[in-house]
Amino acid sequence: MAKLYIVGIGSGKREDLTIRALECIDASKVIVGYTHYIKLIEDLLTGKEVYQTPMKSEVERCRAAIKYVREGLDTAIVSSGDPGLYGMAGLILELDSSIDIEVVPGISAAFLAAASLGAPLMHDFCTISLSDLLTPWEVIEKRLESAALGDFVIALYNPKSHSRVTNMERAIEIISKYRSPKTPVGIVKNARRDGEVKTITTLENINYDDIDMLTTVIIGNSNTFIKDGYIITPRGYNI
């Protein structure tokens, strides 16, 4: 039987793809993905069959990838960042775990953004998606409350869209109950992609106009500080 590679492409730039990700894309006859992600790696797809769909068609994409494999074609389904973090790995395995599958990890947006900001994730942290398309908003609020209470560094994914304009502001309201208004915040749009925009600010000075669906927001813990244009969360070494 053919094989299905569930591939994380990181930012989509060549330097942010692992060697294994490149090998699996090269080995595949068919590439399946969200239209925007396909465009990021289109130079790698010469001579391959490409199946692409718009946003909100994740189940259709996964079913198509499985169908290609069952027809005997080695196939790669691509996710930005890591396929096991808000990507396609879980959905593929829910739909059909009986085929030959390899999950190929990639660099998640939180780590891409953190690299541009300095070292904000040096201690315990969590990721929370503010998209309530698949998760009830009351559950997201509970997670925000718990993470803030636990003093985790928090990386926010999917912070804002055309239809979700207030979720980010509500998230900051919740987090601000447990954090100083001076807490460092890093806002990175298009992390490690062309047109990257990085903003280092504080909880009380966030400009929500700087934030959209292509943005990752990292909020420091009670010990995080800003030094020489970098955000640093200390691990606790004696220096």
Given for the second form:
Number of protein chains: 2
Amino acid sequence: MAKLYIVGIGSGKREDLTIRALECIDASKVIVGYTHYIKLIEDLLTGKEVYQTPMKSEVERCRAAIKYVREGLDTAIVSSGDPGLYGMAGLILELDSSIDIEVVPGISAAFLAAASLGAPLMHDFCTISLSDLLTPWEVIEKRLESAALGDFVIALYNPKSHSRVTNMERAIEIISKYRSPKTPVGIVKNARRDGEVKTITTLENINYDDIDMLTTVIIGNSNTFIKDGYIITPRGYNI
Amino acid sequence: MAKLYIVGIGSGKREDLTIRALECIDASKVIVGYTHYIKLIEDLLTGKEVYQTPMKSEVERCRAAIKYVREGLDTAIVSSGDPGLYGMAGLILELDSSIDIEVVPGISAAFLAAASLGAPLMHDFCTISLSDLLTPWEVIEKRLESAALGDFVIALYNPKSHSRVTNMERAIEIISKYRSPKTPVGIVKNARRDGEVKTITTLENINYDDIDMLTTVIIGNSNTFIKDGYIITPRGYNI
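Starting from the form predicted alone, produce the coordinates for the form predicted in complex with another copy of the chain.
After this comes the whole thing, all chains and molecules, with the earlier chain placed first.
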């Protein structure tokens, strides 16, 4: 029976792929993915059938991948970052949990951005997606409140799109109720990809024009500081 | 000038290393790490100087790595998972941010465990370390309360050690104030390593004997469900 590999490709740059991700792409006859991510790994896809769809057709994409496997073709469905966080693993399993699957973990955007910023995560942290396409905005607000209250380092995914331009400003407004305006903030666009743009600033000085759909924003906790161009959240070692 | 690579090795199995992690280990003359993690990659270390220390000597280990670099030797300090989450990146930068460093991201334990469980993360999630060696227990309790209140999927790191046997039970007591006793829980020991042991259960049925220092515990949110031996947190697609 054929197998479905649900593969995280991290940034999409070869250096951020794991050995297992490469093996599974290599072993697959068909590669399924969002057009933009397929483009990032196109040099790996010679001789393979490629099924690509634009954004917002996730369900169609997953159904196609399952169909290829049911027809006997080993298939990889690729997500940027990790497929188990805002990726395709859940949707595949919701649609069909009886085929042979393997989830291949990848480096999620918070970790890609963090590596470029120094060490902003380090301690207890959370991810919050600001996309209200699939999640009611009240749920997102409640998560922002709770995360700020708990003094988590916060990584914001999908901070802005063409249709959602104010979610990011509203999120910062909520977090600012609980945190100093001097709290370090790291903004990384295209983390670890060609054309990466990185900004280190503070809650009170965020320039919202620095932020788009390909950006990850990391907000420090009450102990996070900036030093020599790095954002550092101390773990608590006595040094 | 020599360079310090701060490298995440994921599970430590070759398949979970990224291409960049392999390149940086290969390029280093000296490898520094906790004895247990060095053992996981020892086949990569032929001909290299290895500086290893037992647990709880993190500061000594980081100082040693910095010293090697200052002596002109390219050095890699390795952490399991990602070096920027409960790893060595922060401590290195706190000690010395003037040497040439590169943080190489790796797959953190929550993602390794999630890949084995199906798709338990998928939506907004947080990590909380239950180790109170460096963090006051009151701070940990506050984070548990906030994360439960915000309906985050929760990944618990360092759930138990010889000296901390009741933290895990107390954590579950707190989370249970906010979540149904039927909430799915995944317990993965040695995720994606040889001898992995995986248990899928519910909040009310956790067997604390399944949990030790090498275990990651993932607790679902209010929508998480179990299906055909997988834990799945839906993203919210209409299917």
